[in-house]
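One chain comes next, on its own, written out as structure tokens in the form predicted alone.
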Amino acid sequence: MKLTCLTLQNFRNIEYEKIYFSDGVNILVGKNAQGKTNILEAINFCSYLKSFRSCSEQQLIMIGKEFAKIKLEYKDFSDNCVIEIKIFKTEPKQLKINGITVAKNRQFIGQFLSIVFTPDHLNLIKEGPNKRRSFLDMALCALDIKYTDALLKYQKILAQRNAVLKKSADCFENSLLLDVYDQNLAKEGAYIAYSRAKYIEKLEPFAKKIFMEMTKTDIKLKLLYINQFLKTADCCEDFETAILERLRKKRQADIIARVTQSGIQKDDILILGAGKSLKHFGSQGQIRCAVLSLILAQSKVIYDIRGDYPVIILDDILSELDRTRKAFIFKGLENTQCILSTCEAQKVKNRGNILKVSKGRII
């Protein structure tokens, strides 16, 4: 999957500018607050539909404007493609694949792949497991249009039983009710937690021969894939019956709680190095190349399931790379195309192809 040119109306502080993108490496290359983020952030925005700075869409509209236009030219399998968002202050952004308005969001998202490393996804590991959530359900929503549907059930079941909960702390009139939403967690929810695990199991050994690459280390990262039901699972059907049965074992203290207590809600991943937890274990440099390790297996994940490179994002990650980190990730981007953005013009100088970003422009 190669971007070939990126045209940005009214986003954020660039009022128009229409970008071209080579082969390989690209870097954005400007001072602080001039719109090298912003250019990333539009890209990322299109295989996703949601930001990776945590904003709501009406915040990516220029102030004073009542919209923003982004339009990506992409080749997917030596095919030209063209995508289209227009994000509106009060109306509902309209989404276009090749000059056809498409209707919902789930049809839209993972036409264009792209995967995306900022200086907060260090965090990845250090924080809560909900981050660790985001980061598997962003990956297979780009992928499974049928996880999303799961996902969005899932949600909607979780509130609606939850509601129940905390109408009476005496629920036994709505038993049949919650029956029917147990029913209906355990059968989304099944499928949630196999897509998880399968997904886990075919990252693990791409994100272990990066991180021992990386490191020049012979210690073995390991992805445990950690839920309230099983261990293994051959099929859904086995998370079915599993997440059913818990449901119902702690319904008496879902109802004292007034709260689903249990749930894919609280899966997590597990990231070990040489058999110990990363996260109260490792050092700095374990944590920041792990994280790493991790983003950029995603890409052999993506091609094994989609027979072709994502788009891979790095914003501002070099000042956090020693020598040695910044020549491996040069190298191991040789067969996929790359954007990424500093403000270290030196450090990047016959890097790849130089783009200089000043006040929402290209000069």
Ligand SMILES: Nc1ncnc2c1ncn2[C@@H]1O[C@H](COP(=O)(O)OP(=O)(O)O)[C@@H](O)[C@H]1O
Contents of the next structure:
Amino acid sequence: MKLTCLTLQNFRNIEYEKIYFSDGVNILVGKNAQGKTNILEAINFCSYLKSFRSCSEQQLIMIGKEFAKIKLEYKDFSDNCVIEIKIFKTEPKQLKINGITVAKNRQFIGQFLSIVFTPDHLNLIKEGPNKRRSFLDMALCALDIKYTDALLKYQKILAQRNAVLKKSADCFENSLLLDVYDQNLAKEGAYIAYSRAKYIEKLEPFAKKIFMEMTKTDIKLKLLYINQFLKTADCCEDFETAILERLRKKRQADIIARVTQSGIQKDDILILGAGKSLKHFGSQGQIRCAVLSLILAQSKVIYDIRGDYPVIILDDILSELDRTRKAFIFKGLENTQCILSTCEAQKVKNRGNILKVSKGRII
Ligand SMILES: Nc1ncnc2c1ncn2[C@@H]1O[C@H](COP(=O)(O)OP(=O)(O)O)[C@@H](O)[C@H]1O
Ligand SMILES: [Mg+2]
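For comparison with the form predicted alone, would you give the structure of this protein in the form predicted together with the named molecule?
Full assembly next; the chain just shown is listed first.
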């Protein structure tokens, strides 16, 4: 996928700007607080309809304006595509693909594929499991509309089940209702668990290879899908049975705790280097390499599934990497388009298409 042109209007500190991108490496250069991350945020928002800064949509609108607009032109194989997003203060946002209005987020997500890597991702391994779950969810939602549906349904049922558990500690009164919730959670949860298992299975060999090349060691990276019910499964049904069984077994405990304590909302990925948990035993350098390997591996999996590479967005991470890893980034991204930001103008000279950002403008 190749992003060719981005037009922003009232997007954060950018009042109006039309930005052209070239194939290969594009580098947004500028001092702090000029709008570099804002531009990357707008691009990535087009993929997931969610900001990687985890803020509300309305925060994207320039202060004092009524709406924000993003128009993104890109090449998908050889076709020219245009997507447009208009975000309002109070009304729902408007989405268009090639001029045609799209009613649902789920039909829009994953049209334009990009993956992002920010300094915050460096905590992916160190922090709690929800970061790692959202790493999986972002990728899977963009690749599989059925996954998005299952996740939304699951979250809704889980909230309903928890509401029932909160209201009353009387298990007999609600047992029929809980039976229904459990069956539905198991059904949607099974699709989610199965997809996560398969995705991690696909990701691992790519991540392993990239990690070895990057660290120039023979330390083997291993990814394990951690859930409460099954190590592996050949089909969705196995997960369904296992999740249901676990929900039933834990129902009494849930009633006492007044919250659902089992399910895919507790999943995690365990990342091992040479058989040891990197979270607990990895050096800072190893952890950085492992995270980068996971992100770059994600791009390979997307290529495997969709036949096209996503646009890779790297926000302000060059200063976090040493020279060999930087060189690896520039080398490893040959057949993909990459858009990155940095404050260090001298260090990226002749490395790609330089776009200077100042006060919300390209100069
Ligand atoms: N909704 C908004 N309206 C106007 N300005 C905003 C909005 N959100 C952020 N900004 C401004 O954007 C600037 C930060 O831009 P950012 O892209 O994060 O900078 P950097 O170039 O360091 O990556 C700040 O000056 C901030 O005040
Ligand atoms: Mg920034």
